[in-house]
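In structure tokens, one chain follows: the form predicted on its own.
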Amino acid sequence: MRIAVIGAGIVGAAAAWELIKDGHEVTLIEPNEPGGRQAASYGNGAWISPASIIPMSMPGLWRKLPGYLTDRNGPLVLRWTALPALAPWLLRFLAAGWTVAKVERTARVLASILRDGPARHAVLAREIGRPEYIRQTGLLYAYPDRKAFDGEALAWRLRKDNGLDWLELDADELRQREPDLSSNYQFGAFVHEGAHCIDPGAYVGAIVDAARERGARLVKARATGFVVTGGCLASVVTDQGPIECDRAVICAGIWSKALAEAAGDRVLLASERGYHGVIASAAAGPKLPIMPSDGRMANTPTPAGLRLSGQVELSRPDAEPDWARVEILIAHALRTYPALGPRAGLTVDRWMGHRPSTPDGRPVIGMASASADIVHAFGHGHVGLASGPITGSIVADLIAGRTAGVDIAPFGASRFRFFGS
């Protein structure tokens, strides 16, 4: 069939690759460079973690909401001017984590698309001839002490319930693995199943290049809607003219909301604006990807330098970046790895992008209401990189009429039906 894949981030790239393998004629519709700086896939934390099944909304979070409106230095910031537009999303966000039972269900659902993420990426990277992009070195969570780790008992219990194993490290073991880590950290949890990507943007570009070498077509255009007649898709409408196709896949990141509505589904999707700073030629820092518990940020060694990723800012997609968020990341890194040196001597590349996030932390995957010829595959929030390959596989299964290896009912767009947009 003729398949139009809208969006060339990690999900779109992986979907295009799987569809090409199935023998379809694939057209990727993307207005920018695949894997370019504009893409969430470019700037993520580079982690491929089976442990990322814990949703942002947890029991008791509502008590912290006023602080998020006033504390400009916290890990999550809400801009006052965006509150009216975000209100439906925020209400559903708080409801999603209201009880332990709800969080347990979300963790089970996310585990179904994350548990084999590292293995799937290793396979995909080999298939495109670029295995060096994926490193299965494990991931380390660092804590000031055992008490701090025990303070996250619910999160680690959910991980254990969903089959995750980890190795607990005391202060000496932590220092042996990470000599540059501040002595303020005395306890660690090492997730040996974890992996990371050394250059997410280049990796996405390489997947698209490999798909094009096998016949995929890349059209530089912005999709704006669909022509559907009698429930059957005729074409994707773009700013460069219509693209005729038999099926279409929506994986356009934050811009998927309008396309989903054009396909008959009103979804709750917000921009979780994420930031990163890459310290070029870092003379010190971690050997492994580390997440310090007091910073809630991914510290990942890459060929370009030490990537510091984190911060959640809920605001309008078109709002100006708040580069103070990057300075918070850098200041924390200087405390975490004292040997990095003074801030004045560091060269830092700053980035801001849009995580397409649903309030319940689950992506939107499944058939659109207007036509079964249109497939949703967007809204992956913090787990887009890790779940990209399996989402691409699910998309290919849906289009081929095969039973997906994952229950996709919890990812359906219909769950937003009674909550507006």
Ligand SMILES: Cc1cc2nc3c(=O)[nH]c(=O)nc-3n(C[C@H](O)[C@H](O)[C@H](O)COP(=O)(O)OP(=O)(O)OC[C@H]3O[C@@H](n4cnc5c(N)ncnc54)[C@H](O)[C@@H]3O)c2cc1C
Second form
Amino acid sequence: MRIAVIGAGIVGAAAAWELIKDGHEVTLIEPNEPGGRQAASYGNGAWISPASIIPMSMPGLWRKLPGYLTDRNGPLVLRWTALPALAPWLLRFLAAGWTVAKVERTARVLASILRDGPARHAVLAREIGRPEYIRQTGLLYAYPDRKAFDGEALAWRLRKDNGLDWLELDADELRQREPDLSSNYQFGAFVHEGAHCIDPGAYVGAIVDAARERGARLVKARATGFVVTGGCLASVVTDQGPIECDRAVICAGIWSKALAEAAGDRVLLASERGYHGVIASAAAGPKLPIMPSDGRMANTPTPAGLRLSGQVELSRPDAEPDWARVEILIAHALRTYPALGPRAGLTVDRWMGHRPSTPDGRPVIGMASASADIVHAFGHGHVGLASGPITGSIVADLIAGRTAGVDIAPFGASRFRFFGS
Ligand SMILES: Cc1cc2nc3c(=O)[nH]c(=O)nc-3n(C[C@H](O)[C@H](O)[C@H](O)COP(=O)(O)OP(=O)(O)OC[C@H]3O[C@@H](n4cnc5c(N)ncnc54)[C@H](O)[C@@H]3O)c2cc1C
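With the form predicted on its own done, generate the form predicted in complex with this ligand in the same format.
Time for the whole complex; same chain goes first.
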């Protein structure tokens, strides 16, 4: 079949690769560089974590909302100006984490697409001939003490319930593994199944290059809609003219909302803006990717430098970046690895991007309402790098008419039917 894949972030690249393997004629439609700075896939924390099954919305979150509106230095900030537009999303977000039972369900659903993320990435990187992009080093969650870890008992219980194992480290064991880590951290949970990518943007570019070598076409254009006649897809409309095809896949990250609507589905999708600062030639830092519990950020060693990524900023997607958020990440890192500083001596590459987030933390994957020839594959929020390959394989299964190895009912766009805006 002739298949148009809209968007070349990690999801589009992985989908294109799986579709090429199935023998289809694939056209990738992307207005920018695949995996370039515009994409969330470029600047993420690079974690491929089977532990990332805990949704953002947890019971009791509503009590913290006033703080998020007023505290400019916390890990989550909500802009007053964005409130009216975000209200439907926010209400659904709070509802998604209202009870423990709801969060248990979300964790189960997310586990179904995150459990084998490291293994799938290892296979994908090998298939494209670039195994070096994925490192199976494990991932470390660092806490001030055991009490702080116990304070997240629900999250770790959910991980245990979903089959995840980890190794608990006391202060000495933590220091042996991470000599530069501040003594403010006395307890760790090491998830040995976890992996990371050493350069997510370049990795996406390499997947697209490999797909092109096997015959995929890359068209520099922006998709704007679809021509559907009698329920059958005729073409994808782009700013460079129509592209005729038999099937189309919407995987344009945060920019998917309008395309989904053109395909008959109104979805709740908001940008949880996030930031990174990459410190080149860092004099100190972690040996393994570390998430310090008090910073809610990923500290990932990469060949380009120490990548500090995090922050959730609920704001208009087109608002100017607030670079103070990167300074918050750097200030935290200076406390986490005291030998890093001082700030004045550091060269930092700053980046802001858009997590394509649904309020319930689940991506949107499945056939579109206007035509079963259009497949949704977007809304991966905080876990799109880790779940990109499995999404690509579900897309290929749907298009081939095979049963996907994962129950995709929880990912359907119809769950927004009464709430879409
Ligand atoms: C700070 C931060 C940290 C994160 N950390 C992690 C992490 O550690 N692990 C993890 O798993 N996930 C993480 N994420 C989330 C992850 O990065 C995203 O979920 C994922 O990259 C989304 O991929 P995507 O392909 O859907 O979208 P994107 O990567 O945003 O790609 C979408 C592409 O579509 C293109 N496009 C846009 N409009 C159109 C159009 N009309 N026509 C054609 N193409 C179009 C864009 O140019 C872009 O290239 C993080 C995100 C952020 C912001």
